[in-house]
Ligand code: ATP
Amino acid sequence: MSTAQSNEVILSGIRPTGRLHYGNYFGAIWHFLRLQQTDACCYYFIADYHALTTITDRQEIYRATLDMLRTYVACGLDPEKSVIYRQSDLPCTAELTLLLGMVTNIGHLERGTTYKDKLAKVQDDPKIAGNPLSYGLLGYPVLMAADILIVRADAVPVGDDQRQHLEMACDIAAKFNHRFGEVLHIPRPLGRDALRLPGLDGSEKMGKSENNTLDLLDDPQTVLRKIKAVPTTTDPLPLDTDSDAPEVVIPKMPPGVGVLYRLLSLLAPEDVYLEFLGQYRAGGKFYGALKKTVAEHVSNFNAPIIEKYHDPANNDTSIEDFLRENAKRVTPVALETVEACREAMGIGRSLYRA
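Can I see the structure of just this one chain, in the form predicted on its own?
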């Protein structure tokens, strides 16, 4: 009996590499919340297999996985509207990865920008001999293809940094279908209006590895300390105004100042944002008040997330039960996809699962 979904299937996931921050929220989670209000079937998975390319501590990755699920739900992802599961709870994902790997060219994988960038770094290091990068990193796009294809996703929300991996997944699926018949459903990319927040240190991107994040679970004291440390300057740069919409002001600011105003624009009422924008234009001494105001709005945003995250009902046992039940919801369609691929390749359906 077919387990195909009647509604459009949307899939996305985040690696459990640490606490979720504002870059994660406005780059992805915010879009997930919008999608779950539609009639689509939304699958959101915690990509713990993918995290193994960078995390080696067994306690760290398991703890990060449970914490991420709690944060997902605390941010508003509704388990009644979305299927939230752990990647490794679908062992057949690894089997599909193996099958897809049989039709994937090594040269195709070596063109991946993530792999090329990391390879260039190790080759430039005189202390490193040979190529120490793992097969897991090289084969990352194949595993990602399996994640997408196994649930027969129709659309995948992607930012610019993951767009190439989705294109590679579609290429792998097309090659498989060309060789073995129309078995795999090829998805389309779904723009997610992602906002790339600058780092608190003024760098281009907020990221865990750069240690420049504002986290969704930061308490008010931590928020204030981080915001106070944001670099500022007393030399304002000019502001641009959209000629078609004069009320839309596009700040051209020093990086540290820019992230403060970006946070203010996202979290504070418009009149508060415009008031501080006027002070910036006037060139006054106001950064102390600006930082205090930004910190207050960040803490107000974090407060309900922190409260729900620490709800006693969300203990480890209940989280594990939740993951177990959600894996059961995904497994039927995943197994059907893998069995169809096995049969198309001539292996035949699994006697073990029969």
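Structure of the form predicted in complex with ligand ATP, please, following the form predicted on its own?
Just this one chain is shown here; partners and other molecules are left out.
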């Protein structure tokens, strides 16, 4: 992933739609941790407004938000170094969404992958649970544009799955500026080389809403159970013998096997990884040992995160406290952006904020 430049504003968010998984960690949090060591100004938010397109239980969403923040801290995100806030603590984001909606073409939104995927699911099963085809879901990219533009982000670390939404945010900002003057700051993506971790079921993407995740808070028994259930065929696919590079080899494996090797490459020392790669080349019965090794490395990785998550200092009250503090840190720039947009559009500054 390309790096931030000095003093750049970085922004990224995660939806509190379930527990954080390995895709979230290696696709997003790992980069957050690296960026917080630089002198960039990092804003990381829990996207609870966005989660409302999926979660309909009011207690679940609040609980999931706090749990996710505790997991952030347990992973090493430092509220002293990064501004970590809850999206709904900046309600002016909703106002900016409304303003940006005025320059957003419906056809553009209908081409959004998230919307199109849900539309296909609803067409397959019209009685699907929840609120899948809402106005909120269609407008998801506009809210995401508001999240990014409101803090005047310079760079946005995006996973492979979010790239299209960031491009939409930049298009919306460019259109706004074209019509109303150079008000909004257009960011650039960080992470052209972002990894997309497949699901444990072998599907293309591990995702909180897909029921195919390996979670950072999974205990050793759960890890073992989940890893044992990863589908593996007994016949390895032929390898591309032109190259020994592991990165080249992984995509040619059957999907379940591919995710096991991907996890091994992320967590185990290189010699362990290469040894199993050699076994794959040689064929034979090694999936039991591979699964056991992957499960051990995953459990070792999870152990300190679980310990810190349960640390009494990392409790709901301390999380609520730093949420309040961090909302105060991000509010001034957010209000300034919304006021500038209002003025540019001709409705003037808001009286109650003056």
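Take the two forms, superpose them, and find the largest set of C-alpha atoms that agree within 1.5 Å; that set is the rigid core. These numbers were taken from a predicted model, which means no experiment stands behind them. Numbering follows the first chain given and starts at 1.
Participant: Taking the rigid core as reference, does residue 174 move its C-alpha 2 Å or further between these two forms?
Facilitator: No, because once the rigid core is superposed, the C-alpha of residue 174 moves less than 2 Å between these two forms.
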